[in-house]
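The chain below stands alone and is given as structure tokens, in the form predicted alone.
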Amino acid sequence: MTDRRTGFLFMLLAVLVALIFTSLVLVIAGASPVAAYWYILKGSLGSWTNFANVMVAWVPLLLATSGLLITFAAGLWNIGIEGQIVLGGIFTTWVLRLLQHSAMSPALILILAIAAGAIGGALWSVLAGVLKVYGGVNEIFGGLGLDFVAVALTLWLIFGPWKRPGIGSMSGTEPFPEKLWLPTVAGSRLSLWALLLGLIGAAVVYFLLSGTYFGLKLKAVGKNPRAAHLLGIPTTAYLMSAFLLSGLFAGLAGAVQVTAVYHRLIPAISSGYGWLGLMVSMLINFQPAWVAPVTLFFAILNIGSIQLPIVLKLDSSLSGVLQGALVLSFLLMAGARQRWQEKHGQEVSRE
């Protein structure tokens, strides 16, 4: 049996596995799984609305996730990419609160400002970095204690010094007038120009981990980076730039939730895009390749599922238990993968 055949495989195993795992806790809840499957299906596909919708949560997921592969091509684990996206909110919000009275254009004040929020976002994570290369602290308790950080700096400022005229509100900072929005499709919140920005980061990062020399060397860091410093690659540097431009892309998707979607600075602005394009990172084995379908269909099953309350009155989150089902089924098949074949290559050794 080919390589190939075998992972296709373990991959039809795997969703199944999350299927059937799924569907027991639907039928516990007393609830049909065909229906549930169903109308995850049409909330999420079923009208041009609910399409858009699906779009409006794809480009911020796919930006952090593909700023995710960078980390992980060089072996790193950005734990932090929920208060860079965080930052990018906030430092979006501060430019546009800035500017929003200025003589300036509004398109050139929105450049400035999604370019703010990629700065912001660019900034908390090269500083998860400096803690890791030069403080010691591993990145994952670093990452940990800046998204914490990140996300009592929000509730300050909109409670704080960004709050409402006479007072502080969780629906978040004053809303932006629309000629400080990006331009939406008609009859929708679709933005364009932010699914452009989302597409072309992925291809960006397709490029980057695939055919430069950039990437291959980053690759060479996160592999060995003993060995990659003494084949003279500076891994330093390599590690401190991964930061950076994952980061970066969170930070963009920090300021299209900003200017493309919520218009103001509200709590949760990052609205877990971060952890959910971690767990896509690890469904993909962090293969650029699958970025773009694989968190379409994430940013489906999540519209889709705030139908589930509505008809079925289940809560949305179960969405979430078919998402963490798809990942760890996956992590599991790819370990008997593993160890399937270790144990044919060693029946066919003593052939």
Contents of the next structure:
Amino acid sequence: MTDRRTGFLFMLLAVLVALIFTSLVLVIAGASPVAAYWYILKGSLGSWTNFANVMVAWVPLLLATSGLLITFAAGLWNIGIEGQIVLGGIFTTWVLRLLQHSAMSPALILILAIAAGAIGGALWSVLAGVLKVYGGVNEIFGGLGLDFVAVALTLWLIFGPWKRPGIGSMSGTEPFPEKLWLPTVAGSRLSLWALLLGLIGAAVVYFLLSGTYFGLKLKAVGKNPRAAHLLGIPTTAYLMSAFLLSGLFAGLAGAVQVTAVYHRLIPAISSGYGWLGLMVSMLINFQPAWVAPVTLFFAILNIGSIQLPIVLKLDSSLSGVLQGALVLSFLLMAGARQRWQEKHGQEVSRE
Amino acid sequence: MSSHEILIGLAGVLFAAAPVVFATIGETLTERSGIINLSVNGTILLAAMASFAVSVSTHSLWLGFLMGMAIGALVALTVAFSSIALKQSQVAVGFVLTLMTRDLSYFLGNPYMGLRGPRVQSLPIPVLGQIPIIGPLFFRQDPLTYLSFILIGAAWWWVFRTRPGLTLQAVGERPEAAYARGAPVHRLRYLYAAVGGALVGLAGPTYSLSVKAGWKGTISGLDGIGWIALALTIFGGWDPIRGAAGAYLFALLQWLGLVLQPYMPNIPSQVLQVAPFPLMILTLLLVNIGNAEWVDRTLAGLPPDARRWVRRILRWMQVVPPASLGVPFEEE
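Coords for the form predicted in complex with the partner chain, given the form predicted alone:
Now the full complex is given, and it begins with the chain already shown.
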């Protein structure tokens, strides 16, 4: 069997295992797996409106995952990505609030607000970077702590200084006037500008990681920081720029959530896309070329499962179970495949 | 606040810290052997949900606790297996598991939300419970709290004062040397993953059948505690007693947050609930900063007296992880 064919077979096996596991979970919950999968597909691809919603979810996920690949290239687990998306949303909201009554053109205000979001995400990310590089705090814990702080900051803003006239509520801040919304395709919630931003972002990261010296050196730092340092690569500077760039993308994701989707700041502004981006990154083994299709697939699962509570009385967290099962079974199969190849005397291919 | 109320409050702190103590000590044992089980947060949620569901359906607390521990052991063994047998990253597998088990708990726990179920009753110890102050604090608790007290001492004694404990340390520090001297490194790592995982799992039912009885899905207030336990493992420097001290500090701060809330009406309760997390960063910063190079350089500029004191404090705070934590090992 050729190496390629083995790889494909193991991939197929991984998908099969994940589907069997999820089906078992559905059976335990007393539901029909076929019906559940059918409603997920129908809820995401069954109509133009549903597919537009998939694209709406795709954009922030695409941006977050693209950003994560930069930190992963440097060997960093940027778990703080959730908080960075949140800070992006907060900074965007902040600039919109400041400028919404000014005489500036709405287009300019939107551009400034989105740029501010990117800066907000980058700042939060750099903070995790400083804690890691100068304070010795592992980025997993630093980032995670900052995630929780970011959520608390959002709640404080929504119930405190930015509360709606009258009383603050979980529904978020006062919506912005319609002229400050990113224009959407008629009859849907999809903004082509946001979509464009997401696609450009993914392309930039693809090019950065596979076609530039910066990307090459970043990967060198990620593989072996000491060797990279001995080769004259300024390790600290590269680690910090990885945090900065990753946070920039996460901040953009948050900016899109505010300007194109919710038009205000809500408590769950990040919608868990940071966590999901981490899952996708692991599933695709950190290869930039796979970001766009796999994030689209995950967005399909997320949007499709939204109807489950209504049609089947199931919790929508099923999408998370299926996504988790997929990633886990891919990781396990990757290991199984290596073992199988070692046993059968084949060279272990490095992707 | 009367002294009686404070005493009740402090007894409550010891009670509420029990699950955090279980999880922290469990993770400490697992990490001592060289395996990082990052799945703690999701494991606690899934174990809490499943053991509540089992207890509601079977009316048996025992089966509930057994379920929680079995789940914890199984998840931890998955991490160990993918690392030892399949050579996959422990961090990656643990992280996926923490997210997947969380979603599983919300998905499968849906029908059990808000149901009334059995709960562990308190078990005052005769005579000892009558001692002033000490009685209400330590001897008028429920069996789980007693178990948490015993576990702290037992785990410390096992790790630092017994021969198998010495082997455990060796396996986490220098597995080659331990293996050369006949320690079955892989088998021990599986064993401590399972035992530590079962303790992490025990934290689940300790919440859902005692400390925060019931299952309320996403608003159960348990999400995040596993991450605190992981941070406390580091804070504790992989020492069960110091880790447990961290758990009590955490529970104490949470209680203070509740007590002080009426005096801070401008701060929404959600904000106080996350107060442990910036503190987590701060404590991790304190225990790690002594390792940083720039600190040494800065200290060199201080007067000798001050330098000596700062160094002493930093060294006291500083922790060093087991040398082979997360590093795969080949048995030859």
